[in-house]
Amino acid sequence: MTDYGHDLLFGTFVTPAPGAVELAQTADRAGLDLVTFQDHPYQPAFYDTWTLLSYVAAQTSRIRVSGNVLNLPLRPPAPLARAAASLDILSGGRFELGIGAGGFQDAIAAMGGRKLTPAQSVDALAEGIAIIRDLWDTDTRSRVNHDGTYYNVVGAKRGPAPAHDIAVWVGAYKPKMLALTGALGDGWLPTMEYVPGGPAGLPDANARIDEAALSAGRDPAAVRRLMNFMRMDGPPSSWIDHFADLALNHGISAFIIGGDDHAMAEALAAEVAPAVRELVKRERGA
């Protein structure tokens, strides 16, 4: 049984295609916490996710926005850091950085990115996160210098500072990526359908993240556990006990639902989120 004690978040996973802006506005009006978009820059049927994030932030008023997850191999870390901070400032602190190592190497190479092995991709992501955080750190006076294997930043000025402490949520499944999440991430952002073993695989994944966090001198609770659900069976009312169980027994504190469905987003906000929050609050109090 693992409960990291985080407040609960509820949101949607929207396809970056026609109708995405309207779906985000529905989630915003309904009172959800997050609207997120997958990022596949090599997919011509999709809008560019960064452009969409910026437009959605301008067309909404309170909901937080994030890539789910941004493709680092095609979005170099130094420009990404400045873009993220800029969007966070312009949106009033409503941007979070979901990021991944990139999973489709041939497609990445076709767009001009480097084709890396899985191990190289993890190491490149670790370098990228370090650069991003350094550029956000405007309290340090020295310039950013990073002489890495995959990214080199020489004498870059820091800033701009984000409007709030942007969370870095890592899309991860395999052991090395889970270890990176525990050592460097503010959150773990996988999709339930892809977690090895499904819900039964959560204890092992959590343990790997926790062990890496402790080895890095961090509190495992510093790493929020988020989860995408691309397919949910039954009516929204049937999700309540399932989500409460995931929160109390597996530490999941953010529930992000796919499906591109306005009615589902409204039901998630009006029916599911309040009931799950109440159940979890009651059990935590007990």
Second form
Amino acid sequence: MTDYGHDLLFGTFVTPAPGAVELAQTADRAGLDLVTFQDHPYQPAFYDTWTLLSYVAAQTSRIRVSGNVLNLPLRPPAPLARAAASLDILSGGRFELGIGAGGFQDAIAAMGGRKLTPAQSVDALAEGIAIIRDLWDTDTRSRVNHDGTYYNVVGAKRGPAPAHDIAVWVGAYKPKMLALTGALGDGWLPTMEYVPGGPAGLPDANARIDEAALSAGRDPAAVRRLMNFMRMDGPPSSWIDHFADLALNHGISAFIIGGDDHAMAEALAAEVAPAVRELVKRERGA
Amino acid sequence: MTSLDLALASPEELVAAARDGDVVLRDSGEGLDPLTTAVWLAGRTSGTKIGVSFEASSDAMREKTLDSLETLTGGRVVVDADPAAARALRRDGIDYDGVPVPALEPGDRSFRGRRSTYLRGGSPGLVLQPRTPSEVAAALEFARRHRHLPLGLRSGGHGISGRSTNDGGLVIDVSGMNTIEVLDPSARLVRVGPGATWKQVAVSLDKYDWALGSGDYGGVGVGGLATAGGIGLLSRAHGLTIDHLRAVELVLADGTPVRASATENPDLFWAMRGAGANFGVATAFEFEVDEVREVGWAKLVLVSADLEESLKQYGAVARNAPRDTTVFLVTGPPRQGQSVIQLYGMVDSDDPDVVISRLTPFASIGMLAQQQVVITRYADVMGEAADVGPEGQHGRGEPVARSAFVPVLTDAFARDAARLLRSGQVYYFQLRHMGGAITDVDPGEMAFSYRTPEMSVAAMGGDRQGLDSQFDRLAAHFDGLYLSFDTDLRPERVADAFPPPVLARLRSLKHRYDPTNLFRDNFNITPSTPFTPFATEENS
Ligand SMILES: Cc1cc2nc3c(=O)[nH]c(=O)nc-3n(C[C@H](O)[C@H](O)[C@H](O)COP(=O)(O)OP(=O)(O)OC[C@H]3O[C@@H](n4cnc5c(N)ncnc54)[C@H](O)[C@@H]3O)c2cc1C
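Pass me the form predicted together with its partner chain as well; I've looked at the form predicted on its own already.
Now the complete complex, all chains and molecules, led by this one.
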């Protein structure tokens, strides 16, 4: 039994292509908590995810938006911090920062990004998150300096300050990335289809995140466990027990579903979310 | 135009200013991020333009962002392209300072949506956009000064054989000439610009209970299809699109505007119906359209473990179908021995019983897996095509396609076609049932002269050599081809498109109307050098 006690979030995982804005509006109207977009700038059929996020934030009114996950190698940390804080301010505190180390090195290089080994890209992400958090922190007026292996920031002014505490959610699968998530992240944002071992792999991944959090002196519960599902089969009503089980036994507290389907989003909000919340509340209360 | 400082303005002030009119965002490196703010403002307002500069992590990321800005905000976020950078994108050998008509060059924002077509990626050096026949003439004068460059003609941008985009060359894009008007209601005579799409034509005719058969996809443009043929869902009931053409206006290579009909320049009228792209830029078409009310429209999905047998049965059923019925077959490579066959067809009847009785025999050529049959309007069927928005078309690469006419769908053809599909070189294979009203027209009446084949075959592949090597093996079954569906550039294809006497006549007309071969982007007919015992202008 693992449950970090977070409130439950429900959202959609939308392909950043024509139709995405309408899907986000449906999710917003339906009352979902999150609408998220992958970030593969080298995929010609896709929009630039940052442009899309900015536009979607303006075209929705209450739903939170996030990259799922943004590609750090192509979105260097200092400009990203400014853009993210700006979007949070403009949207009234509705932006969260899903971020990853960037997977497809050749494609990244073709877009003008730097080619790193997987190990290097994990280190680069750790540096990037530190820079982003520093730039967001306007409690002190000192300039930001980072003399890193991958990123250098010299005497940067802080700010703007985000409208709310933007959560940093990390897309992670391998041990090094899971450790980084536990040490630095506010959330873990993987995709079920890619988790090694599927649901059976969750205890191991959670344990690694917990351990890393503890050794960084953090409460493991400070790291929310989110989960994408690229596809869910069967009618939405059949997902309820599965989600409640993942929430109560694997600590998953956000369910983000792909499939680009308006009716699915509506059913997720109207049927699945309340039923899962009810089941989980009952069990947690017991 | 209001200029706003991003370090000072609040979101509310930004929105208020942008609601009042166009704004420019000024960035001093502090406060809100310029790009994010510009896009957000575009999403919060409508109509106003937002000027901004931004930095990207690389040129490719900048391009990507610019693409998305154009699409998502409909061009309302205006990025002040540095004029020097825009000029750097110009191509060699083009007189950019002497462009006589509205045009787009690579540094222009709207160029992105016009560089490629539906199926083909391109990067021309200049897209000329004439709006009138005299501007077409001016564009052609410019093209004649640029003989060293490829020249593409573009209307609806759905060319397959027609290279309506290119690399570093010129494109004459007449998509703006897209008006549709009824000339004579009693004669059902309509006049249509080349830039209209068949979806737009269908909508305009629908209110009169009229239709003009085109192809099977409403996004295709009038200019390319009505100069080549137009084998479509109403062809067996009402003939090809070009069978309805009563007159066409075009601008010749030397800039002369001409009208061609049965009585005016009849030779040219003959050539324009089948080989039009070789003779001029069509600027208006006049069609006599048909009375068409509701039609039956069916999409069936069948599964077959024996494709050869299913193809034979399709042939047999199609052969016996009345002419009100046109049914096309589409399939791809079999998977685990199973072929998925899609049939889609139109019955020119609003009687459900007739529609069902016409379609029932087709439904038995495999195992019926899905069916959708409706009584609807031709305009609704054409309307299934997506509209092209401000983002334009973004095809990539080169389509690889072959076409052929099959006089009779024989057992041997079915066998070899099934083998072709098993080869894995064809991902899209289509049989179009011809006959019916197509055969009513005398083969000599126009340059399109294959009136009697039972089937038109089209195959698309991923690899030029792979497709050709497999498709060529079926040559014994073929007689001719429909040029619109073929991208093979080997010279023998032109001879397949036009039987010898037709090709000879076309070549001599080409010599008369386009002696320097300016128009050569689509099944190029080379001008014949006429036999003359005395020196002429050309050979002296
Ligand atoms: C999805 C799809 C479905 C199709 N279905 C059918 C079908 O059912 N039946 C059928 O018959 N065809 C069909 N076609 C083929 C289509 O008719 C041709 O590709 C046609 O050339 C497209 O016309 P366009 O104006 O859209 O294309 P464009 O790309 O604008 O032009 C293609 C070519 O046509 C010529 N051309 C264009 N405009 C002019 C002009 N104003 N004057 C002279 N020549 C001009 C040029 O050679 C040019 O390269 C289909 C094509 C596609 C992509």
